[in-house]
Each structure stands twice: as C-alpha cells, then as structure tokens.
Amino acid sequence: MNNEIPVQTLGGQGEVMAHAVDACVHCGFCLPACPTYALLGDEMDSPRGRIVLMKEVLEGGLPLADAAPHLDRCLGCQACVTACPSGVPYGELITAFRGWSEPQRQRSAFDRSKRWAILKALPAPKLFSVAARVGQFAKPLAPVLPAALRGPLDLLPETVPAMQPSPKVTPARGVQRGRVAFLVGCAQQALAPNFNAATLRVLARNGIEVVIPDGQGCCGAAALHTGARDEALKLVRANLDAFHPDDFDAILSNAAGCGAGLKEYPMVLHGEPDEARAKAFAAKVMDISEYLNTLLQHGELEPPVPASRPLTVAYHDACHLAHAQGVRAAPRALLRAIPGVTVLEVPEGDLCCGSAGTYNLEQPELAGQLGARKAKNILSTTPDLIASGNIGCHTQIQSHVRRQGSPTPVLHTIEILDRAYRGEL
C-alpha cells in the first residue's frame, strides 16, 4: 500500500511502522481471520481497516482520536499475520504504531490510574499476588461494580496459590545434555507457581541444567503492547544484560506471550545501538514445548509413563505461540508421546479467547464474549483435561469454563507432561 509516512522524523520505529504498510496489498484475507471482525463486522475493526487507519493517522490526515477505538479493540492476536498471503508483519505494526501514539493519547484520570496500576503489579509478582489476594475479599461484591473493576475480579482464580521461588540453578538429573536459561515471568508467579516447577522437573529429568540469571525481569511485553515504550524498553534492556546467550544452548520461557515478547526485541531496537545485541538474544528464545519437541524428535526425550486411563485432551493454540511464533506442533507432539492421551482439536481454534495480556482488563465486554465462545467451544469436544502454553489464556479459559458449569481440569501443557513422568495421570 503505497503511503507517505514521514519515516525520516519517526526514527527506527517509523521504518517499521512504513515497511508494514507497504507490504499490506488491501486483499482482505485478514478479516474472516480477525476476532473483532467476527464480533463487530465492521471493516475498521478489522486489521485491513485498522492498517488503513493507521496510514492515514501517521500521514497526517486523520486525527488519533477518530481512529484509536478501532484501534483500543485490536486484541493483537496477530492470527491475521497467519491468514495474510503478503506477509504483512501487522504485529510489528500495531505495537510500534502505539509505541508512538501513546504519548498523544488524551486519557481520562480513571483510564490512566488503571494503566498504571496494571502496569506496575504485573511486572512485580510479589505485588500482584498481594493485589490478587486482595481482590479475592471484593469478589462478592463484583456484580455491583463497573465493568472496568469487575472484569479483574472475575478472572482471578477460586485460591491464589502460595508462591514457590525457583532455585538459581536446577541441575540435570543423570547425564546432562544441555544447558538454557529460564525466564521466570512475572503474573504466573503469583497465580500458578506450578507452571514454573513443572518446567524446572521436566527439564531436569531430561538431563538440561536451568539457569535462571539473575537481574532479570519482566519480558516487557505487556508495557510494549499497552503503548508504554519507555517502561518497556526498560525492561528489555534489563534482559539484554541479564541474559548471556553465547552461555546456554537456548533461552526458555513457559508463556506464549513472554517468549513472543522476548522475540520482538530486534524489532523494539530496530536502528538503536542494541539492535545487534538483541538479535543475537531472540535467536536463542525457544518456548519450552519447541525445546522439548527437538529432544523428542531427535529420540533423547525420556519415554513418560503411560496415562492410567485413556485421556483426551482439548489443546487451546495460545495466540502468541500459534500465530506470533508458528510453534503449533510442538506442543501436540508432546502430548501425544504420552501413551493413552488422544489429542482433540478444539472448533474455531485460530480465535484468540480473549485474554490478549492486558485486553481482558481494558476491554472487558469484548473479551468475556471471546472467553466464553472460547470455552464452549472446548467444551464441545468433552475433554478430560484442557492445555494451554499461555498464563493469559489459562485464567481466561479456567474463568470462563468454569462459568458455564465444567469442572474440567484447565492446565499448563508441561503440567500434563510433568504428571505423566510422576505416574500421576
């Protein structure tokens, strides 16, 4: 799409922005693929409305504030880069577009008391358990809130767990094969510490040392996407310095969301003295069903033992691993290799649930009608147990799931695993 973005004043992030929308060819694939779209069916709340909005916002031609709504309701699930024949990096797009615009925002006082509010507990475990516990006393009194508090209420979990703090180091058990550092994360910390000790047992039984550097912190990804550039390039740099890639074999995250975060770093440095160094950090960044797929599929993952029963699982594609990753088969490779689990695919399952990061929080009515299509669709496959590989999309699918009456089990894909090698399937 032919534009003149004044790329020369917009720096780094304006090439960016530019070669995005010049590689858009208007063609439409994007919109049966948009989960907005699906919602709204209005053209500018798809990603080929939004592109054009965008265009026209950075041109000069349009004011932010006609476009930003269309542009609030953006999930960036990013299954639109999986539809487009063009290769239309609209990821890149939208957070370096809110990234600039951020700043220009007109917010009311109540929008950016929460924004902030978000921003710091998420990042700060410690914090955002304390805040979750807290908000377990408002729960009943949720039906008489607005929908901006109740959304967070809704989601929290029946307990909020106790914390587990991960060991700096988790020797390999037996012959050691390998050696990745470990980003922790910051809301799974608090809301399922298990993910984190699973990760850890199954590496370890593996024969993988896990280091987990120290300095490091949050991924930035919910800063970077929310707009808040300068918080997350923060963030980023922290990891650039905690993390030394030429010291381990790969660097392992357990969140969709994270590992797609520490993926985008080039991209947040584009043009920036950084950019080299974090290349060299984001080709390193596997998620841990990639790294345990290569074990498997070079024979070197030890054989789990067999469910007691047969089971099926519903496996929910976490947008931020299906869409911004491409790591699909990984994660049902896994899962099958345990003897008695029967993979099921979920219907509709290239729509986002809702979660998004921050979305479910900032745009609540939109992500409760993606949450619950999300679950009934899970649902209809009657599973034994749901997985998912993102700590977003398991609050949201456990909340609402349980909403429409299923106890069914909702839980990490390393969790699975991890049960299977314990005998405890």
Contents of the next structure:
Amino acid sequence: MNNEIPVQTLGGQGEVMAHAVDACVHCGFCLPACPTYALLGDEMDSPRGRIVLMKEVLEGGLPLADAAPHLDRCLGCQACVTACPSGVPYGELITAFRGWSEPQRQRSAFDRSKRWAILKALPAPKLFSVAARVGQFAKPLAPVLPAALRGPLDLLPETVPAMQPSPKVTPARGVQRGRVAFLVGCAQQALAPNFNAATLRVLARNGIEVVIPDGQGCCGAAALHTGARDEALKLVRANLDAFHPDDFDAILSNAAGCGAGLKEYPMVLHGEPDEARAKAFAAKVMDISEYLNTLLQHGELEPPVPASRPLTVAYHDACHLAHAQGVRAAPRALLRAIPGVTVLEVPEGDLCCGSAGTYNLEQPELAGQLGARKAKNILSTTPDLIASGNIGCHTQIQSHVRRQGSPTPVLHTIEILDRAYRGEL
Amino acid sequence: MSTEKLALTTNSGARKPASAGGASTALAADLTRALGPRKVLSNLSERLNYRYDAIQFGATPLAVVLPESTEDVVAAVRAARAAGVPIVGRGAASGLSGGAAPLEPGLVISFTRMTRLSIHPERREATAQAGVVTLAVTEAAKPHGLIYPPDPASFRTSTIGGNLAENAGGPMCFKYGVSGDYVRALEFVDVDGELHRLTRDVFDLAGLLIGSEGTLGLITEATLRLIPPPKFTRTLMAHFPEVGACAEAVSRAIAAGAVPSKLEFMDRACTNAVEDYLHLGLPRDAEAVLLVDTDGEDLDTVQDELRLVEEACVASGGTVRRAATDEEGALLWRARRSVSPALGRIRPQRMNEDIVVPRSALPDVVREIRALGDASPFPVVQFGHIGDGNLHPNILFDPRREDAHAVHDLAHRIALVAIRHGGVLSGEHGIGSMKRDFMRDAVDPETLAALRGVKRALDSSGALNPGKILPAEEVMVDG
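Output block for the form predicted in complex with its partner chain, input the form predicted on its own:
Full complex below, order starting with the chain above.
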C-alpha cells in the first residue's frame, strides 16, 4: 500500500511501520483469520482496516483518537501474519504504532492508574502474587464491582499457589548434553509455579544444565504491546545485560508471550546502538518445546514413560507460539512422543482464546466472547487433558472451561511431559 | 489523464476525504433514523475503510450501511436516492478490478453481516444471503454429501454477492463452470429500492445481473445449485523451461481428450513469490509451472486422464511430478491460491489483467506477453486458469518510483494482444474501473450502445456503481 509516512521524523520505528504498510496489498486474505472481524464483521476491526487506519494517522490524515477504538480492539494475536501471502509484518506494525502513539493518548485518570498498576505488578512476581491474593479475597465482591475490575477477578484461579523460587543453577542429570539460560517469566511464577519446576526437571532429566541468570526481569512484551515503550526499553536492556548468548546453547522461555517478546528485541531496537546485541540475543532464543523437539528429532530425548491408560490431549495453539513464533509442530511432536497419548486438533484452532496479554483487562467483553468460543471448541473434542504453552491462554481457557462446567485439567505441555517422566500420567 | 488512472495509486487526488461535511451528516442522519445506529457508519475512521478493494483505492464514502436484511438494503437505497448520492455495493472487497472501490463520494452498502445460509439437500440447493463467505457454502453442504464448485482464489474471504457481481471463476471452472452457472434464482434490490425475485426463465434477467458489477442492481440473496463431489481426485505438477511450452502442453492434453477439473499455470516470478511464503520446495528455476487435477466417479478414468496430461506435458518438454498424497495435492493448490497476494512481495502495487483467449492461441499469447514484459521496465508476471484460456498478466510497480502512465500503456498493449487473438478483457474479475478504458477496443460501438441501453433501462439515473464497466460516451466538440 502506497504511503506518505514521514519516516525521517519517526526514526527506526518509523521505518518498521512504513515497511509493513508498504507490504500490504489490501487483498483481504487476513479477514477470515481475524478474531475481531469474526465477532464484529466490519472493516475497521480487521487487520487490513487497521493497517489503513494506522497509515492515515501516521500520515496526519486522521486524528489518533478516531482510530484508537479500533486499534485497541486488536488482540495482537498475529493470526493475520500467518494468513498473509504478501508477508506483511503486522505484529511489528501494531507494536511499533502503539509505542509511538501512547504518549499522545488522552486517557482517563482511572484508565491511567489501571494501566500503571498492571505494568507495575506484571513484571514483579512478588507484587503480582500479593495482588493476586488480594484479588482472591475480593472475588466475592465481583458482582458489585465495575466491569473493568470484574474482568481480572474472574480470571483468578480458585487458589493462588505459594511462590516457588527457582534455583540459580539446575545441574544436568547424568551426562551433560547442553547448557541453557532460562527466563523465569513474571505472572506465571505467581499463578502457575509448577510450569517452571516441571521445565527444570524435564531439562535436567535430558542432561541439560539450566542457568537462571541474575538481573533478568520481565521480557517487556506487556509494556511494549500496551505502548509503554520507555518502560519496555528499560526491561529489554536489562535482559540484554543479564543474558550472555555466547555462554549458552540457547535462551529458553516456557511462556509463548515472553518467548515472542524476546524474539522481538531486534525490531524494538531497530536503528539503535543496541541493535546488534539484540540480534545476537534473539538468535539464541527458543521456546522450550522447540528446544526439546530438536533433541527428539536427533533421537536424543529421554523416552517418556508410557501413560498408564490411553489419553487424548487437546492441544491449544497459543497465538504467540503458532503465529508470532511459527511453532506448531514441536509441542505436538513432544506430546506424541509419550506412548499412549493422542493429540486432538481443536476446531477453529487458529482463533485467539481472547487472553492476549492485558486484553482481558482492557476489552473484557470481546475477550469473554472469544474465551467462551475457545472453551466450547476445545470441549467439543471431549479430551482427557488440555495442553497449551502459554500462561495467558492457560488462565483464560481454564476459567472458561470451568465456567462451562467441565473439570478437564488444563496443563502446560511441559507439565504433561514431566508427569510422564515421573510415571504420573 | 483520467481520474481512474490516477486512482491506480493510493495517493490519488480522489483519496482525501471531504471530511465529515454537511452531505455526509444529513445522509447519515437519515440512514440512522431508518436503520438505527448499529448499522450505519458515519465517522471518518469508519468511512475511510470502505473506499478500497484488493486492487484500488477510491473516494471516501459519505456513509456506509451494514445491512442485516433485505429490508435494510431497501431502506438504505431509498435514503441514498432521496439524498441523490450514488450507491456502491461491497462484499469482502477482495475484488481485483476496482469494482467495489467508489469513484465518487456516496453510499457504500457492505453486505458482510447478511450471512444467512440454508442447505436444501432434497433439492440440491443452497439459499445464501449476499454476505455469505464462498467457502461456507461448501462447508455447510458437505455433511449432506454436496459441494458448491465455484472456488475463486479468495474463497475463504470473498462473498457470494461479490462472486455473482463479478461472475467469479476459480480453478474448478474449466470442468465445472463459473459462479453464474450455479445460480437458479436471485433476489435483488433495484435503483429505486424495489425488491425483485428472479429465476432463469423467460428473459434471463438474473443472467444480466450476474457479472454486472453492481451497476444494474444489488444482489441480496441467491439460490445456488449444489452437486455431489467427485469420488476420486488426482493431482500432478509439471514444470517447463519456457512459458509457451506450458501453454502447448495444455492444448495438447485437451486435444488428446482429457477434461481436467483444474488446470492452472504460474510463471517463474509467481512460483518464487509463493515459495517465499509457503516454502513448499516448488521448482524455482522453472519458467512455468502447471498444476492439474483430474477427477470423477471412476478411478481408472481419472488415472487415464491424468496419464494423458502427463504425456502431453512430457511431449512439450515438461517435467512431471504426481502428488503422492491428498495432503500434498492440497498444499499445491494452496500455493496456487496464494499467487495473487504473494506478488506484493515483489512490488507494492500491480495492474491486474484478466484476459481470456482461445486455447489454440495460448502459446503465442503467453510468449507475446512475456516479450512485452521483457521489453518494459516493469516486472510482468503471468498466471491463470489456463484450461479456459483465462490468463492474469500482472504488471508490478512501485507508484512512488515508477510512472503510472507507463503502467497503463503497457496494460493497454497487453489487452490488445488478447483482442488481436480473438480474446476478451475479462474472464472473472470484471472490468471495473481498471479496464474500462479498454472497452472501446474490445467492443464495437453498436454493441457498446446496446450495453448502454441496458444500463439506462435498469438504472436511468446512473446511480449504481458509477464509473464502472462502460467508458464515458464520446462528447462531440464543435470545431
């Protein structure tokens, strides 16, 4: 799409945005992939429409406030990126645009404080854990609270588990085959500490030493995708200082959103002095399932103990794994490597579950509709277990599956593998 | 230079909105009174997104209506007529001739919320509102053992209403025909807001509406014929060291008696653009790739036909690979369907032709177009439903660096190649505004006058999708 975006005044992020707009041929192949288009059926809430809106705002032909409601409804799921034959990097466009536009937004005091609280609590696991406990206490009050506060409360699990700090170094068991650095993640430490515990056990069992470098923090994705670019840059640079890619075979994440965030660092720092460092860092980043799958493909994965009975697992593709990172085959291959496990495909599998970072808090109504649709689709396969590789999806799917009256366990892919290794499947 | 040529670029003079002016506000207020606020879009941010299709940007509409029923369409048309503004119908806007891009500010009626669909297996029919997505018809029919064959490349996105307005084809059209061949009955709203229901007997008025690109009426619902799917399908891919050889293979195969269900061709640039997207291992060095399906009730016949095609390809110097599995076949077809948008990887914009020529002329036509492309500064690529003689030469260009006049001239020369070989300007994408100027070359003045007569009979005020298909009448200027 031809554009007159004033790149010279916008810098590196301007180049990222102009390149994405250029690449769009407005063919409409993205429309059926877009969750908000599926719900709302209008052009402004489609990827093609949003690209036009961003272009118009950047060119000065449309006030930001007019475009904002439609851009805010974008989940950032990037299903459109998978669907796009022209190769439009839509994820980079919307992320860069949010970073550029946020300082110009006029938000209410309530909105500002809500966003401030989210961005403070998310990267601070201890604070998040405290907040979650307070929230749990407040759950019975939910019906009388305003919708903006009800959303997050609805998502909290029935019990908030105790924090389980991870050791700085987890030695390999048996012969050491590799050495990796691990990003521990933020919210999931508070909400699902077993994700990390299982990850460390599975890696150790496969002869991999795991190091959790000091000084690491939040990946910055939540800040970046909500437009808090300065905040995000601080977090990104802290991680570039903490992780030394040359020291490790890989830098692993077990949360799809965080992994995608880490892989975005070169885009975030495009045209800045740290760009080369970011590229070296991102080249080593892998999702836990990608890493273990390379072991599997080389015949080096420790064979899991067969399940005690035939089990069906409905695998949910997290958007930030399937669309943002292009990781689809690896988690399925790992689950299939467990004798007795059958992997089920979910109808409308490419449609976002509605969690999408802070979307549940900012667009509770659309998030709820998508969550209910996802739960219904998953349950239509009548699985024994539900697997996903992302804490956001996990929380959302668990909440909606329970709401639809199903007790089916929702687990991280690695938890299932861990259970198999321990003979508990 | 005419406005439609300017409109080739997204930054044309027609582009900038007239802002939320008085006319817009008054029309939007009328529409909102008639339809309620949910169905009427009047903010600039909303209207800006209804000025384009998959090839062209036009004028920003004064208002947009998202009807949910035929009654809503009637009300919207009456309000637009009362306001004296033009009306443009729009499906998913995946069209490739500028058909859904308004050339002047007016009302856009977008059918994406009219999605009621019912299957009547006992009559082998589907009843679909205009906004039903094409693929949805086959998906709904499948449990009843039926399919809807027309399958334009955009079938996941495009709507039935849009398909009928453009009389869309698709890979299946060689054996199974185009969208219009599956219409038993139509419901449409005329320019005065009157509702009509048509079948195909007596005057085939439905046939007139099909392919009229929204210039004669607004199709709101259609009764579509369904068929049982073929029991067996086999796929092969052949590649050739020269484009003309590929066309020769097609003529040879059909002359030998094969009736493939799909026969599709893409040249080297197309194959490479798709390969960049899907990474299938397509032959990047081949000058032309041919994709062929044969299908039918009897496996032996299906295999025999595939063999005939294979022999024809080899005799023309091609290399043949049969798809080992249905999945491999499906992937190859996904590759073909992605060609058009994947060309965006080469240049941001393109002029898209849709010529149809007699099959016997195919080798000469593809070679002549290849030569025109090679002699021009622009990348010219070719692909299409070659079994029908339907080719899509595309001129790829960057409007910021390259001259839109030169693009238009080259497109004109390509159109003349088709006409010289006894061909026509449009197989399935319509004339729209993109090929309107070439109509004088393709259609004699008497026939053009007859077409104008039809337009006047059904839309005397010229309010329906103005500026499309028919070139402006010559104005006699005194000495």
